[in-house]
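To begin, one chain is listed below as structure tokens, in the form predicted alone.
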Amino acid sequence: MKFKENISLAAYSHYKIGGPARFFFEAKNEREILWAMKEAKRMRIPVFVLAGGTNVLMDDKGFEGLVLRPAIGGVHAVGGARKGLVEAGAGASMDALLAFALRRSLAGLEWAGGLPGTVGGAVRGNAGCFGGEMKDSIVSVRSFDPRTMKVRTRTVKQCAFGYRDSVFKRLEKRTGGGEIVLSAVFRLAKGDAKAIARAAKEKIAYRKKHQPLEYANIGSMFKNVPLEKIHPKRSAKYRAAVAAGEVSYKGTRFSVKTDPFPVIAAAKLIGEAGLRGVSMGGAMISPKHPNFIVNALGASSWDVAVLMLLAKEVVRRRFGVRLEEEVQMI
């Protein structure tokens, strides 16, 4: 085994922006992880860990490191058919984690359809859309710990999933590195064959209706804001909003929708504050759905970048709300 060199991090992104990696790994067992870990350790070089490229911004400086790609892949049953008990490897696409679903009819993950990226990408950021999210249907997690260089795993109350967060998102912030999760088991119940089909084909069509998939994306780039952030949560306005599904707020009449909790759509602010098909280089804020930066033609890192801050500082200064990323930045 050994590490590629400079390879073009825009081949692995959904974007089709990034620069070299100056080392890069796709690691198809959990032998070839320990191995890839323990080689980076030697060298001490820095270590990224790429899950589907679909929720990434990578630099067109590239990454002075080894990039690391779990492609532990598999979909299978676990303790007998009856359980409903799905096991999947992290490099394992969620379309495929799905298809498997729907070929044993079992419901639970209907909301995925059409979702973009791994079973490991969607876990660590417990990806949730159309009022579910990965938590919902997670046993167990196991992961690789770069500390310890050890396997470790972990009930879904371990896992400590919140917003679009888990303990291995936040574990990355703490140390600068984080565990690497290397599959996960999901509980899933016996339903309707064609009602389970019909729901998740109605979530893919809502996708290209409203999204832009035209272009190259990595979807949302900000996360829906808190109803708690335009009133207080104990507050009689808090629940006449949830209670009316919207609210009225600087002028501006949003919708409250249960994303697991009430919040008020990001792209929604954006787009209020004008920002619609606004561009920068190749970049664009999407006309369709001002949440999605596109690649409109060959953007780099920089124009994605640029437009992020505009429509943060842009959105601060019309609404007062602090937008928060939900894309990861290399």
Ligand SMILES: Cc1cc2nc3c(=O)[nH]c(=O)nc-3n(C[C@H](O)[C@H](O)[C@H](O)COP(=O)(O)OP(=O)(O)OC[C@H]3O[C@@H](n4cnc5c(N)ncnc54)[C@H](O)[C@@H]3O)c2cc1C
Contents of the next structure:
Amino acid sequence: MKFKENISLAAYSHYKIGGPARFFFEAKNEREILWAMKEAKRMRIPVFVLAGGTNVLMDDKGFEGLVLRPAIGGVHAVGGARKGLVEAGAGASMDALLAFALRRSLAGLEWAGGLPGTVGGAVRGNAGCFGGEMKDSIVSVRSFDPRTMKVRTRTVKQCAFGYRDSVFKRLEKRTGGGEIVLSAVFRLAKGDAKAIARAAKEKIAYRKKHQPLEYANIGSMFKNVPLEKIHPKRSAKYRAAVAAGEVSYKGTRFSVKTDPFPVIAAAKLIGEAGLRGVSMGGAMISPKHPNFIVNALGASSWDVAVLMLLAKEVVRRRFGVRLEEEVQMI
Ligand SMILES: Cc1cc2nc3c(=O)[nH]c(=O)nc-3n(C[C@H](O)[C@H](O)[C@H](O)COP(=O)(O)OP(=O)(O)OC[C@H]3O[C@@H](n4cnc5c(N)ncnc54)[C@H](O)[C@@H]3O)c2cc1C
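Switch over from the form predicted alone to the form predicted in complex with the named molecule, please.
Now the complete complex, all chains and molecules, led by this one.
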């Protein structure tokens, strides 16, 4: 086994942006992950885990370390068929997991119709939409801990999932090198295959209609903003906004979504701040969905970073709200 060298990350990025990785390795099983991590430790180089590349902005300068892709695929039923337990490798696409569930008439993941990326990436960020989140179906997660160089299994509770958050994400911040998700077990319920397919298709159609999928992109750049950032949680204004499903703030009417808790859409804040269609170099704040910054014409990571800063600053000045990045940057 050997690391590849100077591999273009743009080729592995949904954004088609990114310079070279000094070292690059695709691990097809847990043994290869262990080998790669030992090797990186021996070489004293940093490691970045890259999966589907659907949520990462990679620097044009590249990455001076090892980019490790956990390409552990496979989706299979565990235990008796009636239990509804399904295990998926971290490198399996969410599409593959959904297709497996559909073949077995297993319901619970329809919300993820059209969600790009892998199971590992979605677990780590507790991906969610349309009222569903990964945590709703997860039973347990296996991960590789680089501190002990051992594999461990956590129950869903121990994963401490939150809004686009998990123990895996928090460990990265604390230790500078998080655990690598290897696989996850999901509990799904017996359902009606036609209804499951219809629900998933509806989500795909919604995405096509409302998201600028015609351009390279990495999804929503910023997290939606908790309503409590505008009105304190116990205030009468907060309760009234939740009850009405909308709030009037600084002269603008915002819908209040309760997914997964009362929030206002970052897209609406950016749009109302007048930034639809604003571009920098080859990057553009999508007029269709302003929380997407699309790669319209050979954008650089710098172009995107400038638009992100602009969006944050203009929204802060106009609405006094701080946007928090949803995407990861390396
Ligand atoms: C068009 C579009 C729509 C989207 N819609 C949604 C949506 O509705 N809801 C939502 O939540 N997200 C959405 N996203 C974002 C993205 O698809 C998800 O966050 C996805 O789960 C990321 O998976 P990935 O495999 O591409 O991860 P990557 O983008 O490769 O990585 C994302 C982060 O996860 C880490 N990571 C990846 N794999 C592992 C692993 N095995 N172990 C540890 N860390 C890992 C990486 O280091 C990185 O920090 C969308 C993206 C696009 C492009």
